[in-house]
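As a starting point, one isolated chain is supplied in structure tokens, in the form predicted alone.
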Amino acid sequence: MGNTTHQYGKVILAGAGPGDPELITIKTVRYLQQADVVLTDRLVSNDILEKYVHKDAEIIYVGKQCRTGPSTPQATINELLVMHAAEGKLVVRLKGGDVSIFSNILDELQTLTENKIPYEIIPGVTAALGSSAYAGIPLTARGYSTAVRLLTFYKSDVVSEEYWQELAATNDTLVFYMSAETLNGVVENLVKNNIAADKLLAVVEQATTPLQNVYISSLYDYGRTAIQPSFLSPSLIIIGKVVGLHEQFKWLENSNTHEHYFTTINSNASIHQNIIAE
């Protein structure tokens, strides 16, 4: 009796970095050049797809826009991973930033293991590191901070009142992902809990891209300064004493433009698209 074991392909879960296409890892580029299928997030530079993906690969857009627009359901992404791997293909699941920081990698890992599909995880430069570096804000500068907390406040119930008290008191640098739309709440909760006045707020908009802008404000003056009330996606929030180093160590000027670097999702477009011309 013949061997009926199904031979799957392989899935590579890889980080593309925070925006600058040169911040992608060599290992991820190598897999993109070998891939049969690339499932890409919205926050991946088009330059990466155009320069590094094999010309015969199928590129499938599976982006998400949180609360601001249409998104590809996670269940659909999981089905695509299984479908293409079942055809024996090498699939690269390309995520913005790092694959393990505020992504849906757990759902995808569970899907892959449940279906016994081989996979690898390749890290990428996460937004906190890219944003701070390109803004000249060393996150754990000696004498300013000895730790960093990566957080999110995308909805009001993800941070408890007790934790807000701790966050206001700590000298750790605070970095909030996916929280630009709820920034008012972040500021209000920290001020309400008497955060020190020498801890400043930075919003890094479209970090590491040619359209980067950095906005600095006192938490207590927020709302009465020139800082924008809304920001383009993605925007990262950095809070702490280290933000005060920006003015001294910034090495990029603000673009002072308000164009989108990353493509917004068209709700009428199919997620199955191949942008590489034959």
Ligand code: SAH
Given for the second form:
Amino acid sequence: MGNTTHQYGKVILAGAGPGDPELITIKTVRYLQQADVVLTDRLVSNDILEKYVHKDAEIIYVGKQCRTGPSTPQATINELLVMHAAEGKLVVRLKGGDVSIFSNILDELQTLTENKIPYEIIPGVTAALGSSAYAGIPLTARGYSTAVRLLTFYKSDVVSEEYWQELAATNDTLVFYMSAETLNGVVENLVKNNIAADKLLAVVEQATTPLQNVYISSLYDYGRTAIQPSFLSPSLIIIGKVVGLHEQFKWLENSNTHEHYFTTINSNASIHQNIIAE
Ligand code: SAH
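Provide the structure of the form predicted in complex with S-adenosyl-L-homocysteine (SAH), given the form predicted alone shown above.
What follows is the entire complex, opening with the chain shown before.
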């Protein structure tokens, strides 16, 4: 069906999963096969684009990269969605992981409703769940934790002083997105608030990809090492007693490599470069 024009355009907001191209839903694959235009994030496996997108479809990279590198302004993404849907096209807006977790879906939903463009939302496997499965760290293992919190600490004012006290005291498993570069701050705040020593820290780097690495440390040891490791993007942080289960249930060895799985946006690339999938 690719490249056919539909009387009314439609936008499919879909999650691509965390990395492993097989962790995408059948429903999203079906829409990728039918789409005229695919607007994709940086954290989407190239394999997904190569294997599932129709050869006549237009793929537009609208990646955002935290802190470094150029990124496509949200206003441009919104304009592209409206422009292509207004031409009667079937547009898939593909996002890494799940569409609703730490993404700009609200902006896009508002744009679509303001412009009366029909849409569907398809969930994806979020990084917390991909990391948990591929690192053998069950997030709410019985006897260890009864809840999990999805958090971020990408800048210092997103977590208040009182909330750090609460995070240090709770038995809930803590998952931090977009926080590998600010990990020192996360550890410092939890240690300052006397987090229990049996709660461990895991950093899952490039989770679910062939380049996955899992680093485990006690929060107290982490603070003592003079040289702090630096983690490749994307990395996810998991903190809690459940991290102790990794040793027993890890089923995937570390790749021990330090190459990037996802294409890094280099500063020479145009902000939304069009390519035609082979
Ligand atoms: N919507 C995405 C999250 C976007 S925010 C989702 O549901 O997963 C981007 C952050 O997600 C990264 O900074 C990182 O913390 C995390 N992340 C995404 N993919 C990841 C992966 N394969 N491995 C580890 N962390 C990942």
